[in-house]
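What follows is a single chain, given as structure tokens, in the form predicted on its own.
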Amino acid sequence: MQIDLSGRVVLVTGAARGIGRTIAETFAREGAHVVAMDLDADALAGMEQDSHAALALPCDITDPAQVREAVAAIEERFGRLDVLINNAGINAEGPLESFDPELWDRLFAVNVRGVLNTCQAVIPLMKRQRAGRIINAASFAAVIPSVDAAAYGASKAAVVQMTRVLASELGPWGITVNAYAPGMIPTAMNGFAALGEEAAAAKLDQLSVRRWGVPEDVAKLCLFLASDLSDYVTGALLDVSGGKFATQDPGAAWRAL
């Protein structure tokens, strides 16, 4: 059996870089219709030229109007929309004591309020094909918070939950709704990649497949929940970590070797 999503049409926020390009991108190869959607105009006019989009939609996602209009012009063009990705995201971070009020307002316009515009947009459309498949960015900081992050890991267990509730609210319809819990996977946003060796070292202590993640990693369980493979799965909340903290310590497997 082979993942066949040839024809689909994916509709994929914050597509212009980093994890959600990559996604964009595997998807494309796999013979999507990719609807790539950021704030980035010039980097997603880019991806339609190199062929990785065959659809670039400049739109501020915690913007109703705009999430509305971009899926309207979806529909206007392609007929339907199979899959959304809510891949889009930021990070903010400090002590609970002094953090900024607009600052936490900020990220969960993007990390909450964005997830609801997008699934408000595509809900009736999947409901009248009564087919689709919904995929949420969560992270790992949705079950094991860390200090100084308190903002970002509430937000994301709020999408944990909207999900959940989405899964059973859009069953009847044959629509699914899953979530993925990233780990370590260096980006922009995380500075993973910027760690001298004893703080890399112990951050991949933390793993239990010791390496970093890839963007790839994550695009490939997308992969799987948007295609007919994953009929089954919804309301799940899929970790993609390399099986962080799946035990107390488990890099003394790795030292014991």
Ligand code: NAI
Second form
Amino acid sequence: MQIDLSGRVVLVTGAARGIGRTIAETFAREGAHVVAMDLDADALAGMEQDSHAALALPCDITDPAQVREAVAAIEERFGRLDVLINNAGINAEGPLESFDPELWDRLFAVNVRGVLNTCQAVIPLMKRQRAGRIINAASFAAVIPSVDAAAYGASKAAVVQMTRVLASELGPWGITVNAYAPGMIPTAMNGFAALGEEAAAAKLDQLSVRRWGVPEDVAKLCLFLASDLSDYVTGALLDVSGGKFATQDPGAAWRAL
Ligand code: NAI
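Given the form predicted on its own above, I would also like to look at the protein as it appears in the form predicted together with the named molecule.
After this comes the whole thing, all chains and molecules, with the earlier chain placed first.
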């Protein structure tokens, strides 16, 4: 059995860099018509010429009007939308006691309201098709948050609950909705790449598969979730974290080697 996504229309938000960029490139290689959406128009530039996207759409997902316009452009161009991957997200850290409430609102505007905006824009189209896949980037932080990261953890926990509720609301329409929880993938969003040797080793000790994640790990899971192979998977939070804290001390198995 093979994953066949040729001809599927796949919208990826936050596609200009990081994990989203790799998801877009991976789906394009699998023959999908990729629509790359991002706030950063400069970084999107060139994706169409490089065949990493059939269509590149600058769009701020916090603005429902912009999102509706973008989805209308997709329908006009392709006549359908098979898969929405809500990858765009931002991070902000600081202790709750002094956390800037405006930063809190901004983070929720992107990570939570942004997901609501894109879902609301695509659901009518997917319902008419009686088919569709919605795939949401949550985080391991939705399960176990980090100190100084309450806003991020709470926003990703919200994404998980939205995923579960949407899965039920859209089940009768042939639409599946799932979320995934990456663990630690060094990107511009985080400081993993800049950690010293000792700090990096302590982080890697949390993992059963003792290496940093790479964007391809997420892209491969998205391929599965977008494909016919996952027909019976919905409302799930899939862990793609290398087994982060699968046990209290996964590093023990590595130290015993
Ligand atoms: P990144 O910061 O490298 O890329 C995020 C992309 O989203 C950027 O291109 C940015 O321009 C875009 N974006 C931000 N706000 C936007 C908006 N309002 N409208 C449209 N696009 C917007 O981040 P990374 O690391 O690639 O993360 C991607 C997703 O994976 C995020 O949702 C993140 O929370 C999640 N994630 C990442 C982990 C990691 O270890 N890198 C771990 C867990 C979850």
